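Next up is one chain by itself, shown in structure tokens, the form predicted on its own.
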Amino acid sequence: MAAPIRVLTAVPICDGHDSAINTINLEFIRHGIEVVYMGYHRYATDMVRAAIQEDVRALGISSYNGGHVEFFSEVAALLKKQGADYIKLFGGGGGTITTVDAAAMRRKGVDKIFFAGTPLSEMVDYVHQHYGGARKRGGKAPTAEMKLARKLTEIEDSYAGGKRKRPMPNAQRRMPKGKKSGRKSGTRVFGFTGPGGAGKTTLIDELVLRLLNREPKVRIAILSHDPSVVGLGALLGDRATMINSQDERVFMRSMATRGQAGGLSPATEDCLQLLAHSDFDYVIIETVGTGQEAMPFQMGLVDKTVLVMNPDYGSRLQLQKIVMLDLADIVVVNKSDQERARTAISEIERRLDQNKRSQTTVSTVANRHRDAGVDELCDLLLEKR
């Protein structure tokens, strides 16, 4: 795939109306745009930091609750203050934004306001025409975070349009003997995989909270993957459920698969190498929601692999088909408050006994406050091999 236009969309704090922005997101995806969606009830500082980390072309805001002149102006001012005003700002708000408001917002640095009744095709055309050309960033990146974000973009784009050869499939690759992916000494890498809807993103967010609380100076990077629609764009929506990962000690980057099967992007390994050489104590990789495939991670790429499942996987026969149960270091049964959870855990443990290797099962309810299962998972991940 060619390098697509990347935009970030979000809804401001105190605004829970996301139906309009979801419709716009889907239209963008249909026309080849990658959309990093933050969700609603988001602060201006969160939006700006996410836009910088994701190195998007533009930030789109949907505002229906008033206060838009002040909110958009704050975002524009923060982008300029961070030296990131090359990230353009656009948005809309149905009937709440008047032409007078829009004129005031443009004077404050807002690129474009779409009014109620604007055809979706007009929005798509505007994004393609104004954010799809050669990028003009200005001078050097003023912050280390911005510099890292730009390098990640360079790596991703180097694989676009056949410019760079993809790595061979993960199952065929091994790290050279004695080599640990060239990572910085002390950096630990955890890989999370599992079917869609198992709760991987929420579980990772809760794990991040525990790591931040346990180690006051810890720095964490997250590489989160979502699928590209064949021949089209991608909805990168993991930020919408990330709350704790908005912390200033966390760097998060959303990646689309861009035509590669297996749950990761063609550029994942190189992006991981960059993060592992940077000043991070932990790097967490989350794959696309996968089915019965083999392990998506190259051998030696991660320190521990976590398979996240929910209790409703089907019959015991299905367990025999899940290759990741042979390969994962830790198997998490999330949503274990469901009625079938106890039976599921028992069946999974019997399945793991067949492997004759050291594997651990953990029961979690990731969306429950202070869940003891997530505490146990954190302890297991921090154990030395």
Given for the second form:
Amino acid sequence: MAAPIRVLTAVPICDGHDSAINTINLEFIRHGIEVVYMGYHRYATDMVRAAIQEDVRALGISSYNGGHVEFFSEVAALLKKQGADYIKLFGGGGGTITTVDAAAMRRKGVDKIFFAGTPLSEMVDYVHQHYGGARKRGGKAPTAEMKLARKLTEIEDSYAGGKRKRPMPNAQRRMPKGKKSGRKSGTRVFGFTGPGGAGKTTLIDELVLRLLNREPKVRIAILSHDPSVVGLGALLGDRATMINSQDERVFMRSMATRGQAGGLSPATEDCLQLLAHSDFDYVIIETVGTGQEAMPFQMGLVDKTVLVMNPDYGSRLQLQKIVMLDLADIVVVNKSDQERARTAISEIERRLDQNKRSQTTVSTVANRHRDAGVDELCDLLLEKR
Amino acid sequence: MSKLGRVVEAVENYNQFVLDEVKRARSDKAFGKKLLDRWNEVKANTPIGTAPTGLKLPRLALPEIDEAGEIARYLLGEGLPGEFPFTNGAYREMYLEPLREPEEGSYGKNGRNGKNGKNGTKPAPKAEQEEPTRLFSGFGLAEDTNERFHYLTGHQRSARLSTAFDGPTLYGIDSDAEGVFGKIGEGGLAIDTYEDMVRLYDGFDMGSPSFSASMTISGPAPIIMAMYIAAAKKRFGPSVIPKLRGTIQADIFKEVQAQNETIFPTEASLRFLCDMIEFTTREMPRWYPVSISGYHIGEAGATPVQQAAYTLSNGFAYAELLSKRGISVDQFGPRLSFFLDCGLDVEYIALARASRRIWAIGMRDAFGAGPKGQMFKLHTQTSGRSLVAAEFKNNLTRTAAELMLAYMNGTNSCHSNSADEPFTTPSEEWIRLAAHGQAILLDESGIFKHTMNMLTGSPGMKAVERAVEAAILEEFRQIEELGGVLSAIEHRYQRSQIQNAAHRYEQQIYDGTRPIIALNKYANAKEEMPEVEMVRTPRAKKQLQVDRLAKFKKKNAEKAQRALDKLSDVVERGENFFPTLIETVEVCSLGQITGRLQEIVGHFRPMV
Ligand code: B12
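Show the same protein again, this time as the form predicted in complex with the partner chain rather than the form predicted on its own.
Zooming out: every chain and molecule, the one shown earlier first.
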């Protein structure tokens, strides 16, 4: 099977018209396309950085609040400047984009504008015809970030194409702990898992904000996962929520599970190894929010495992079944401002006591600005081993 | 059970009460007679007007019933216009032209609110006699929009302005911010400082009873509101504040659900909003500090029932929030107003009627509101999304049909979209036709000006009303099950429902289930994108806005820092920040204030 086409979609700065793009995203994923969605009110620079990191085939922009000639041109120029114009630029904006505008935009490097009244099927077909098939990159020498992004694509695609079935042998994998890889004194890898709705994405983004504030030269990689729709594409929407992670010191990659159960993709392990070797200070990996019957991370894959839960995980009976509670290093009870939080925390602590390991619980309210619980989690993660 | 659950119960109980009263009217002779007497009295007291053709008509039409049970069903179930539960209208004599000469009947002493008095016999019309026409406009810089305002209202008795802001303003960003230059003055006007606000309403008497301004902005609403007050103060002195009339949208819930302009975390946004409401209900008794809006929900693709259900439930959630804040329902109730969409789907035959009824019952029985707090005061806009680019002149017909529906539903004010809606902020040619469309319906035609209830109460309308009400209550139950409005928002409930509906809507267009004339039916295969005059803001103007801002910032550089620090202190201490904000805007720009507040409370984290 050929690897699914990956595209990135977004709505420009000062524009919240997301209805069209939401519909188009849904239509794309129903036709096998993987969509990394950045959301609305997004800067050109962030879009371009994301497109490069995600190594998508094309960047689709939906613009309604005017200034589209300027905005699309800015994006095209940025892509070109970075030697990334192998990523095609397309989009629409209903009737606000005239044929004259579209011609001007094409001259600036925009591949295709879809006018008002275009059937959805026409856009899907266009993406399949023009952004599928073999890829020509050409042009300038790629930057380190581009190289990394491309390698990740190669890994992902080799699994999708059936060329690779199992992760790479150990020999090619991570350097021994403590050994310096490049200029960094050892990359730390944090694995985040937990049920859907627990607030993992928000928590990670808040953590990233703190790391960025504390360490001006820090470099962070994030590997985030979203489920593929059975047999179809996927909507990879974490970038829309992770506002702090759209930063030049952060390398973020969104992956679809592509049919694998357990919250990760078949290519995750190899991709994670690659990132762990790529001069980042921190690598953060987030699983899909799935059931917690098993440990998603293979032994040695991450340095610290964080299980994120919210207070209404259900009855205590279920608590017994959560295998992750035995394996996690840190258990975060997020949304701890909820009514049930206190009971939940003491139940979880009692459960952890049975394990007789040095596991820690932290209560957070990740969606609260400057939450002290998230500060505490950050300290815990940075603690020297 | 949250308050929304109580509202569901209240409506169910009320419906049962009506059925019981119908039975009682039939069995209890005295009660039946009382009803019949009332009915005959209402009929006898209804004044009679004369159409230009000489035809005489009662100014209020009533169903032809003379049986006590049916009378009970009508009077209690839907109510006369201006009476609980307000199904037929918030006021009694909406849109009617004043009686020209003394006629039979005794109207005049106790009659209510003719919303559309004709021909300005008196120089200064009563507030209730203003035109319902309120056209949304804004483009370029303040002075461009000011000119458009004068153009639109020059011939009217009253100036009812409705202000559209550009993208940077809607997101609380300054015109000199990175990457926004192209957006300055597009789709609305640019406001960076209160000096822009002074220019915007130049030449209008902001304290006059025939002037009112509506401002369509929510994310940074308190800052913009403060600028409005500062501008009015600058021009007319502090005594103008209690006289200010108008509306600011300030609806955070629908921003999170559909319009996507929230700039602070939801909780902080709500806190700032309540600060503002607390101030305006106290100091500006004629101001509507929140316009609970379904329009954006509808335009984002929600079905009409979803639109009404989310809007009403948002309204009840605000009522709950304000009560918790210690403001009494009699204070805030009358200051809440609503804004709905009106498209071509069949639900719109009765959507506003059903909404008015649910609101009234809910506010009375679940919140204990008095009559003024039960009234669902409604602004309607015809649907922009129903207007298409293909053979766009057809949009005139679509809008005309929607206007009919809006007025049949007794809207209190209305915006009609221009035919060039799919392309651009309207150009003068098309906005003129849009305004005329309303005048043709209300002034020229005899449809609405002679008789109230002219087109209400048909069996079809009643059927839609019942079905819509039941469906709205069902939606309420869903939201209640998720723990109420705020919790449902957190679950992405409203957003995902709206997005799915939007996808289905587009699919239906392209699979032909939804005929759209000239697009998928009777389409002209040859037509390319039509050529339309585009309203765009020239580079030089954008630059002018940036330069003005630079001057303002330079002039106030020192004071700004101090003012921002003072504002921070107030916010950190948890006090009401609004009175201080009115001072801050005198020396700080919109973006400076937003930036500082975001440092304290954080940024809004968008949802997919
Ligand atoms: C829906 C809508 C809204 C909703 C948006 C809800 C939401 N969450 O999206 C609401 C009511 C909230 C809204 C608000 C505003 N709106 Co508005 N809105 C519209 C409206 C009616 C329809 C747009 C739409 O979604 N159409 C449905 C899509 C599916 O169809 P389409 O537009 O024809 O697009 C087709 C193609 O172009 C293509 N396409 C589009 N994007 C993309 C992207 C990619 C990648 C691809 C492949 C294809 C593609 O797909 C579609 C199917 O064929 C238009 C007018 C109109 N009738 O078009 C105004 C319009 C876009 N809005 C406008 C304005 C000004 C605003 C406001 C700024 C008003 C204000 N001052 O407050 C605000 C700003 C909102 C914000 N947060 O930014 C103006 C823009 C004018 C301009 N640029 O000069 C318009 C044109 C109306 C007007 N004439 O004034 N709006």
